[in-house]
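Given next, in structure tokens, is a single chain: the form predicted on its own.
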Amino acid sequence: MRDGGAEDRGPQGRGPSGRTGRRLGPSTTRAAISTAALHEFAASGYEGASVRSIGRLAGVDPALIAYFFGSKRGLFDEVTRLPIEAPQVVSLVLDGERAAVGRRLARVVLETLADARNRAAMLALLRSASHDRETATLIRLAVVGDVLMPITTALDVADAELRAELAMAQISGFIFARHIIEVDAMGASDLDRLTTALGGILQHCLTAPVGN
């Protein structure tokens, strides 16, 4: 979806809802309407999140939304992306010792969510993946696919899908516990004792002996 048209022709311009009046420049337009979506679908998943919530919180026309994103999906899918490479994060976590991979798979979850964007994003996808299909689906193949199934495959440890699985579970529930339930406990701590939480049980998932 490309940003130009009428829209880029300066503050009076006339944009898709044929209304005139002064508007925001495309970036910021654009800008606005990602910061606004980014809250709403961290606050109430993507079907709680409407177009209409997300344009009024924008302070923009509804029907921009469409034009610059190309729908609620296309906004939903740019706006909860992570800069986050998948064989940066693999790499980065089996590259040590093996007693420690847990705590350095808990240290990239924990710094990652640090970031207040991408904590957003985070919460945006785990809120909408209980009740739409399409976002469990991504969030299966992104994290366990593309992430926890490299590693515990490159740790060879028996029962590597069950592990990744395992430890996906732990990641996500601890995300929910700490910022959508906020536990207080979880709240109160700081990263380093955290990490080394998290870790510890992280570790366990990946490398302990899984029982028949």
The other form holds:
Number of protein chains: 2
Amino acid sequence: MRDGGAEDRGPQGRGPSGRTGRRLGPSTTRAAISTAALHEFAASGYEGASVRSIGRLAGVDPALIAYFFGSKRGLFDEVTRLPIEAPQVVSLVLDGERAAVGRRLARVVLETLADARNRAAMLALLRSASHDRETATLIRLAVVGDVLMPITTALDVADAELRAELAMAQISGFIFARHIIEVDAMGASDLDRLTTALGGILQHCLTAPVGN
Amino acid sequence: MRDGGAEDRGPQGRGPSGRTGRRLGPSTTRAAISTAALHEFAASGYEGASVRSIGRLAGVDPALIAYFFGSKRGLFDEVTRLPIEAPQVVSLVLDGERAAVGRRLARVVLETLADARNRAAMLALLRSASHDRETATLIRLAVVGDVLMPITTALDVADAELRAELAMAQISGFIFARHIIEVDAMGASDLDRLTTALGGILQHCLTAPVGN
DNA sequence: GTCTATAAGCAGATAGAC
DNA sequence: GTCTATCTGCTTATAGAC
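Go ahead and give the structure of the form predicted in complex with another copy of the chain, now that the form predicted on its own is out.
What follows is the whole complex; the chain from before opens it.
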């Protein structure tokens, strides 16, 4: 993974054809940059990662990033796009008994986190939101607006908006604690246990009486 | 506040004595830097804030920061020190009926957040933890280790460590959602309502059955 | 106590050679 | 498709004038 997903290719490397110069066939450089960028953005956030560090990790000249993706921002946007359809998540969470809605939401979150690529994208977004209002707005609209608000509205509870926001707080705090602060017990717990714990809290956020 | 808390003093400004050069009496520059740094670190995190931007906000030459605080790191450490005694918080939260332990913890959090200086320090720490392992470790030790773990241990519940970590997740997520993502309903809710909502969730984290 | 000047380095972006 | 070289502007830190 350290070599960025591209085949080994030093500055003087030569392809299977034995010729020097550009490789025959489709270039793998774009994918190498993409993979390296995901790692760097996930590890350091948007500002922390540099075009140069990404190029280094991908084993590629930094100038190629501008060539393929236009700019650092263009690369970030492309690489952090989650393959998640909000309406699909909403119906998946709502479909079933009301008492397990928190658990189903927790399962979606943890299953998404289990995939290395998705986890990297989510970490990149979370880390970047701290410094980048654009990313913060994206989270507010995409997570609260498109997923959680529709869920709380459909559940027909009081304070739908506040509940959706509290659920978002718990989900982002969970990822923060587990993957950024790297607390011990969360790291050591298996998926079932975490699903139960997070599911219970989310169930409380979404449906428990909250007023006063 | 824009002038950093120091009195107006342009490059050619002169003090009440009418003389040019350094002001008589104790310097206010150190406090001006401290105030400006808190704002900048809270708004942008450790990496996002620069010595120059802090100096500009304080109306002070950036070189003075090194003079007074040794380095950028020294300034950060001094300015983000919370005036909070862990043992005091622990006993405050534990003192009273068990059914309201979550609410008392929520009140401590929200009262700390209500003070502008403390809120800035907490935001600076939260924003910086995303990029800075040193800060992340500090949070793990100080918040989970010194405050929340003692609480869950004293409550004598199962999974004390996991509960403490989940409570930390909720608290940090709450601050993240309210002050970084800036969600609507949380911003519009009054303190009582937020105390009740956060308190209910924390009560669940700390004492509700979680096992399976 | 305060400032200017400068060192040494890294950032993102781009023009143009190959 | 790839790379070298460079532009411009930023960063932290420090030496020394006043």
